[in-house]
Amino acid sequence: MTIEMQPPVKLKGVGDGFWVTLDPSVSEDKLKEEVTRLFERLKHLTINARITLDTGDARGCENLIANIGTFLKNTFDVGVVTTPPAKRSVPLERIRQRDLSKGWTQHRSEVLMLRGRVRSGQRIKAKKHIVIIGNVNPGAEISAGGNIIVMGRLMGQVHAGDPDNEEAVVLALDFRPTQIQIGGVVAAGIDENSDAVAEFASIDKGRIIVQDYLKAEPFGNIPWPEVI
């Protein structure tokens, strides 16, 4: 049976320098051997290169590093020493591919509430009410049993009230909806050009209106909270 050991030391090109993979658990004067073996046989390459020095996922290497890149300066004339850039944890990444495509769809809770920006071509769906702390662009799908509140600019499609609830509401700091539905009832969105305001829309005789919030106080006339 033949064991095949792994050097402590891989060097490959990159860019306009190399990448340097060092083994941490092989001592340091045995990594800077190594290191010597493989960077003479580049001779004038390595003058002013960009070297990345990579240890892989072990930690506590900072002075291992450190070190051997001074040493890689002294000796071969190396520009820039640098480490790997960060990996995002696997989790992150997945909550980013989420957001930039499948949107949310929320059933658990009476009421999903969100941070950030809505993009165009996101679709969010919740039971009951809504809350986002950010914009929703252009093109961006927002639909809730019950009331949306946009704590910023709201410039996509809202469905409130889905499918047949036309005591909803649809409030927003910045109130500029390319289409608006509460229940079943239907409303062209808009004007983009229009005064930035705090509008909220509901059903009326029948049709949606569009009113300022501080006009109107919408609220006012709530005696004490009420779970709804």
Contents of the next structure:
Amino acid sequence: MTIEMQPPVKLKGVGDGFWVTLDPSVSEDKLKEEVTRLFERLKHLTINARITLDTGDARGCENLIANIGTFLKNTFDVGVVTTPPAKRSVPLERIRQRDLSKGWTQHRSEVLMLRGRVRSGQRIKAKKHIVIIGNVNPGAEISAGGNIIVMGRLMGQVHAGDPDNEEAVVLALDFRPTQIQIGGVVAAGIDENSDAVAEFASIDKGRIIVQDYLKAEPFGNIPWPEVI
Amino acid sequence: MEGKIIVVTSGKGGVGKTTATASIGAALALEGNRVAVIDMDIGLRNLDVVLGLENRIVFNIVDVVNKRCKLTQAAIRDRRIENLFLIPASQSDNKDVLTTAGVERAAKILKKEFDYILMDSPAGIEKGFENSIVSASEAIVICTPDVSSVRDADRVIGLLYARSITPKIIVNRIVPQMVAKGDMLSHEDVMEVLSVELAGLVPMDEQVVIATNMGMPLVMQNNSKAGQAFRRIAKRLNGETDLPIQVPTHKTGMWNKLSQKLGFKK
Ligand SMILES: Nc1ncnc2c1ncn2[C@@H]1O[C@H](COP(=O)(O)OP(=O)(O)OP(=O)(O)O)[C@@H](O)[C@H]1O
Ligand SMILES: [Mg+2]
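Since the structure above is the form predicted alone, I would like to see how the form predicted together with the partner chain looks, so please show that one next.
Okay, now the whole complex, with that chain kicking things off.
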């Protein structure tokens, strides 16, 4: 087994200052020692220099950063000490790493999943998403705070994004609802006798549009699975 | 052995519940069973007229349930078909005179006396429907090939399942010419939505109206296509489960029979 030893402190010149990468798993004293070693080489260049202290994507390092910052100001007369601008990619990366290693077990997505046929006069309501493996007959009503997915023929009345989530979608392998509502937008079902193709409805510019699911691939450009 | 209570119901009115109850009841009796057909459409008595037994009514189902008479006093014996009995509805009361508890009590006695008890349910899903299904172990749901009837049948099927009663479907009043032209739902279209076991398919047949008006059991008319369809339904209910379901057709030529055998779709 090889353990790759990363130096606990890395130093890089950026514009009018220095970018200091710290390994927060190393003790504060050890970090100070390393920082001192590197900064001593810079001599007068440290005076009034802009310092960025970067602890990577570790959290809860505010104390450490404050202590090192004060140490640098007192010892090397540095100027402003800041942390890296919050980048979206950093926490996202972290979430994905965690998802990979923990196998999604810590996530909870509220989905009501049913199988069978929903018949006329039956009403199904869920706080978030609904997945029905089966058919939804004319006269049945489905309403969900989130998305509605029907793995079968959708012939009833559906309301996704109830009451006002206009991001919600309705997807069915055979899409023939009598009426559809997403958020506050209502549309009557289209009575075309087309072949069964997977279609989905979403809101586009305030109107409900229905598209071929496999052709439009509404979620195909999301590069990584995310919990909804 | 205890008899079986089968409710005939539909949700929508006028689709053929009473016709089916009378016909299947008569056919089951012709098969050698002791059969009671019971008119649960309190206030809108019909079954007695269809069976031509109107003029022999003394007591009715309300009297039986409310213990004003014995079961044997209310059951009218059909003189043409042995072992067929009618228990009529009361024409003057309304649906509230019966309670589900009362019906259940009467059902216990009925099951001891008869092999089959057919309950002709009223239209709708209210009190009268509840009374009709409360003691049933099986249900026959009648529907016609039109969208509103299918919708109502579907609703009723859901309600029956909720009470652990497994329904079977009869599609009644099929007009094969219209189906062929695409002007009427086919039985496949109907079953695609309802998706429960099919009990049988009954064509539109003017003999039904003639038989009803004469008070003659339809199933005794050998030239009635609907009557023959009901006889086959009764046979299947009575255990001849292999008897195939015939799809009503308008042509009776050689070619049509052949093509059906070969499994072509008309
Ligand atoms: N297969 C058929 N062919 C032709 N006419 C039919 C057929 N079945 C039923 N009918 C006619 O349809 C009408 C309604 O039938 P029926 O009274 O049996 O229906 P129902 O469901 O009992 O009605 P309700 O809901 O009023 O009790 C009657 O006039 C009957 O003669
Ligand atoms: Mg009737």
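From a predicted model like this one, the values you see are computed outputs, not experimental measurements. Numbering follows the first chain given and starts at 1. The term rigid core refers to the most C-alpha atoms you can superpose between the two forms while keeping them within 1.5 Å.
Residue displacement note: T178 has its CA displaced by under 2 Å between the two forms (rigid core superposed). Annotation: Cα of I133 displaced by less than 2 Å between the two forms, core superposition. Once both forms are fitted on their core, the CA shift for Y213 between the two forms remains under 2 Å.
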